[in-house]
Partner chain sequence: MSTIVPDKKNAVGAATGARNLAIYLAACLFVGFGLFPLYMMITTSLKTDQQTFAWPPVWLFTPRFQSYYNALFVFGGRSADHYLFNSLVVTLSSSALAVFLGAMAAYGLARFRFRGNRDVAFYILSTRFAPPVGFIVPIYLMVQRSGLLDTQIALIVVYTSMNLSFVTWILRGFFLEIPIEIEEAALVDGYTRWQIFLRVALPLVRPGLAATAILSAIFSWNEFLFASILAPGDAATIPVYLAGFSASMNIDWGEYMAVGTMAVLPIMIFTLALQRHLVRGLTFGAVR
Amino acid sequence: MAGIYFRDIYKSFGTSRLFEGLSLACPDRKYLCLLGPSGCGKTTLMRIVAGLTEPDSGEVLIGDKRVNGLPPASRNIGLAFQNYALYPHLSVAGNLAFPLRAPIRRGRYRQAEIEERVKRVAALLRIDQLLHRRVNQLSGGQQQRVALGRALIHDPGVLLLDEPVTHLDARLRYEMRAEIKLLHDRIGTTTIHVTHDQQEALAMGDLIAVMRNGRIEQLGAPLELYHEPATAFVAGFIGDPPMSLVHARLAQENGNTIVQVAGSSLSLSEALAAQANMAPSREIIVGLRPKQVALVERPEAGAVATTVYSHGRVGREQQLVLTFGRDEVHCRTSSAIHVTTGDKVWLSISLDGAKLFDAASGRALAHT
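Structure for the chain I just gave, only that chain, in the form predicted alone, please.
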């Protein structure tokens, strides 16, 4: 077993507190993505697993073994950095073999076994024709494969990937995402993958831990986070584009609970009304997917006046970001419309499938 477990982790840097009692589990053989904006603590958490940073308190376990205080080489991990960190004076074969010849493992592997492992890993990563090349003669994607091979050469129980495809161009990023995920499915090494790219996390992770300011906002499978965000932060981070978050106010009209948005009153379904009635205050946030908003040619009942902030065509669709008050709304249309930044347009909002959040805490409202 090589599951990874954080228990009640505290970590400060000087007077700045990052983790305050953080707990998180990555079960054996799962692929966990740590997802969040810069500075949220995801790389620090990975470094704590690797032994490159020690927590102030709390436990880190790999399998059933407490690894606090153990040096990195004693933790049976493989680590691939975002900048690859390859040795330019060595060939591909030399880079792959280096971990087996390092002082901590010197004498553990015979030369024949080293050569066999290098060939096996190179074949797995489709770089077996490159073994005699210097790494500075390789493309970015080939260098990434070498870095992965070096991390896997000693059969680690845990694989740690720090923004592994950040430096690749768009096409190579897409290809390497698929290849890394297929590699994981084949070898099953428990993996933690640090990324700020939600598309990457959704495509690759068995589990995603969305992080913010040193806290876990939500841990779950990709579709769970997409369809049932636990907080407004998660809703506004997951998806392409993510949910639009609109500030609104609950009110009563003819005995029914309604939502007031920018001076317009919108009715709620029975299920949403039940959730709304659980709100601790009348101030809420409404989460909307692009399919729940539509442009209308002229003002109509319930329509909201907005301003075009940005627009552009992606494939067959035109994508717009519209603003009103302090809020932004993402809108998509397949119709050819002619707008410029600053234009006034009208927006029709459907609350069918919308998500409701408490404005103060950001927590999702639920009918209990």
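Definition used throughout: the rigid core is the maximal C-alpha set that superposes within 1.5 Å between two forms. No experiment lies behind these values; they were computed from the predicted model shown. Numbering follows the first chain given and starts at 1. What changes on going to the form predicted together with the partner chain:
Relative to the superposed core, S269 undergoes a C-alpha shift smaller than 2 Å between the two forms. Annotation: Cα of R186 displaced by less than 2 Å between the two forms, core superposition.
When two forms of a protein are overlaid on their rigid core, residues whose CA moves 2 Å or more are considered shifted, and A203 is not one of them between the two forms.
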Contents of the next structure:
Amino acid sequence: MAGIYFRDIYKSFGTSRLFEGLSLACPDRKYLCLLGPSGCGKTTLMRIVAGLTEPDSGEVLIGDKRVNGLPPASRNIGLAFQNYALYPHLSVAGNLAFPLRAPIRRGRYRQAEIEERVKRVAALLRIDQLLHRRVNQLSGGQQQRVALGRALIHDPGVLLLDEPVTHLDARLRYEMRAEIKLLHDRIGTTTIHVTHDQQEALAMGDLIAVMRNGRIEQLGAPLELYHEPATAFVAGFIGDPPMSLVHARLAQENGNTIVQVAGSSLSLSEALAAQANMAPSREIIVGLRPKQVALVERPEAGAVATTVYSHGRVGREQQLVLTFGRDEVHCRTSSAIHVTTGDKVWLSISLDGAKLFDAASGRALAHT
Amino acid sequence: MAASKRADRRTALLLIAPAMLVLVAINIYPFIYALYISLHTFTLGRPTPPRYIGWSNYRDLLDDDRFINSLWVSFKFVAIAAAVEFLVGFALAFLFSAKLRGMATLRKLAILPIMVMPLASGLIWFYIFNENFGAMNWFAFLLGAPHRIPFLTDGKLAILSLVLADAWQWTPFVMLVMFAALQAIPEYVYEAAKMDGLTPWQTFWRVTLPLLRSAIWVVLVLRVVDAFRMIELIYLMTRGGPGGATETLSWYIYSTGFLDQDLGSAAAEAVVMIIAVSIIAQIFVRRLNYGAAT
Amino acid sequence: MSTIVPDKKNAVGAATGARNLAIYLAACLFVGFGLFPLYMMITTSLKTDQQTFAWPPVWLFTPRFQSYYNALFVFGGRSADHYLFNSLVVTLSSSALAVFLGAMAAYGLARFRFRGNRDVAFYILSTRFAPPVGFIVPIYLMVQRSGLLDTQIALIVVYTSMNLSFVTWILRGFFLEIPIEIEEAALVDGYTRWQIFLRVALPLVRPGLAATAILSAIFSWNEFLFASILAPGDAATIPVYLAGFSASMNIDWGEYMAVGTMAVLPIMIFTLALQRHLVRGLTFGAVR
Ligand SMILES: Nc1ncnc2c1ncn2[C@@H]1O[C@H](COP(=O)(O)OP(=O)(O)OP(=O)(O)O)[C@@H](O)[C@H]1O
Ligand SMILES: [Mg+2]
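Can you return the structure of this protein in the form predicted together with the partner chain rather than the form predicted alone?
Every component of the complex follows; first up is the chain already shown.
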């Protein structure tokens, strides 16, 4: 078993530069979720670990071994592809046994042991009754398990799972998540799991690395990312709903630092004011959780005029998306209040527990 | 996937080299060799060694009436055969697209001639066109022809008889390919055209035809190139006669080289032919957008 | 004019009934035209000489198989079975070689990037257009020099090269259709590129291999020009044997047609078996 380390990775495709000095560490036995929007470079990063793509420069280490230039087969990894990539001409058993029969492992497993392992992995993933089926006769969930089994069967040092449950329907997705997690708890293989679903990352990861445009925005434990987002991007990506991001301006009033949002002035707690004073410029972004905003009947001091963009029921509450200026805010209210799209409503904002970010860099002010 | 570039390149080379070796031996080297021979007098079966004579084999071609005639005959044959096969085959593709019961079976039967050994097809047609007892003359008789028709021994008729035999084999090919291309056009395209108020005629010109462009192109070039090289029918049915009326370039090269045993001149004619066909092939290769796949 | 647009709906009414009838008639007429020469060949092979030369032609007669018997067992010198066997040897060897070498080249072209990849691919395609008669003189001399005249080896090599271009192009298309991830998975699983080719890629293009093998076989079986020049004697294939008949003044039509039928019928069966990939094969993947 071994950790996975990226050091100062550069990678371009033609003229478009993807990674410019990316570094990331996934310690031994950890389950790291790589989270980010489509096209941010998640799959490419996995392929670099696997050796299917070589970085232009920078080091990749598995354990304490530098693996640059090593062919994929010699890296002792298990990789489950986004689209399964099962061998259509082989049965389930044939697919599972395929890595064991590879020339690189010639002589390591006897026939009896191969059969024994196939049975064991199949039982583990509950596909033992399917062993003799052709893989194209399987459901998506079953194919997913075969792909997972094929990645596991030769006891790889690290496990790479590229969006392993994204294509499954909701129920199967939950089931598979639980099973994969359970499996990791049992065998403890260092795992990188790619996803663009923040719920999935929060539910499964020991660690989450949030990626954006080829950069790591933040690496941390799920709760850390939730409570202490390092950048506005992370804040706007994590949570259900995520934080609302509102552009604002710092100003001085009677010697106190205040925040101006859409013409209203809001005062800051002492702790926040201390953070605000570290701001490199006056332009900031305020991150707000839904509980920090509330609808009010009529314009009152500090309230902001907004327009209802959408509304929908969530149990007894309703969830509103309100817009003003270029920002939008998520807000929860009792469903007794009747609003329709386009209504003008007033919003009172409490900065208690808000996060402040520098508008230019997106970095959290506390973390500078 | 690019793990180790050098090993990859070696594997690619190992994979491609054997095929390239065969092609170099049987395609590139013979072409160069043909060039070499064409600059020599070179007579089959005579012990005198070949003698270098420069370009004179080529110069002789310009004064060679049979050569000029063979170019003209080739042109006539290719133009008529390709045109007939294409137009009839294309029309039939629409006919066979009709969604009627039994059409699939009819289609299967219709394409049977494509794979018939060309020499055997020459044999059959030689028999059918026979002046004394051939079925073609019997049909002519039934249709009221006053006397036996010399299908293969009259200059004008002979080339048309060859066209008919060629068309018998290759019209189904055009039909088959165009049929497949038609099937590949999705139904919604026609529905959209209908919504836009196009008449069937307009739909054909503005929708169907443009979508069939690459298929038409492939079929036409294949027919032109293959009609140009056709030799089996002539070998069996007319042997270039009567009086050179069906002596195509292919046949002329064959008979210069292996009937008159004048390999030097045959090689010069062959070089001219290869270059002519290469130009057609080049145009074709450039036009096809295979590049999208690479 | 409604056949201009393929008719995909079944309308009702007298007008469509008449139209359908016309379509059937036209289609049957064309099929009849296509089958008539084959019918003539088969019936003539079953006629007596008298019936063959009769005027008006005889349409109804009692078939007899004397011509087949003569062609196979009676004719002086080598009989038809010798040449059928030659054809079989040349056809099987050259198609096996063409498919194997073509598959390798196709895989190399489909899966590896290197300078000149496209040039090589287009060169291989362009050999499809090379006029055989243009190459016959130098190839004849090459074969003569190497002492391979009238051997099966010469024909096998020439046919292999002639079939390589379309085999390579069709299979290249098949290989490009395999999702690259499947092969990358095998790479991660510990296989070398060469083994991936043999154990993953080749099994996945099995339909393509079958189609190209059958097409190569048909072309080799049917080829006449090279066969007649390179193997005119003992190693002659069936078309050369057929052509030999016409050279004699007194044509034995019955036997001639009997050999023709034996040469053509196996191909008909292959053609029907090939249906699904025939268009793709004949247009080297440009139309499916
Ligand atoms: N082989 C390649 N050639 C050129 N560009 C590439 C290649 N592979 C990836 N890219 C580019 O790199 C960027 C990152 O791609 P990548 O597949 O890693 O994204 P991703 O985060 O996995 O996205 P998704 O969530 O959609 O799978 C994209 O902009 C993509 O276009
Ligand atoms: Mg991806």
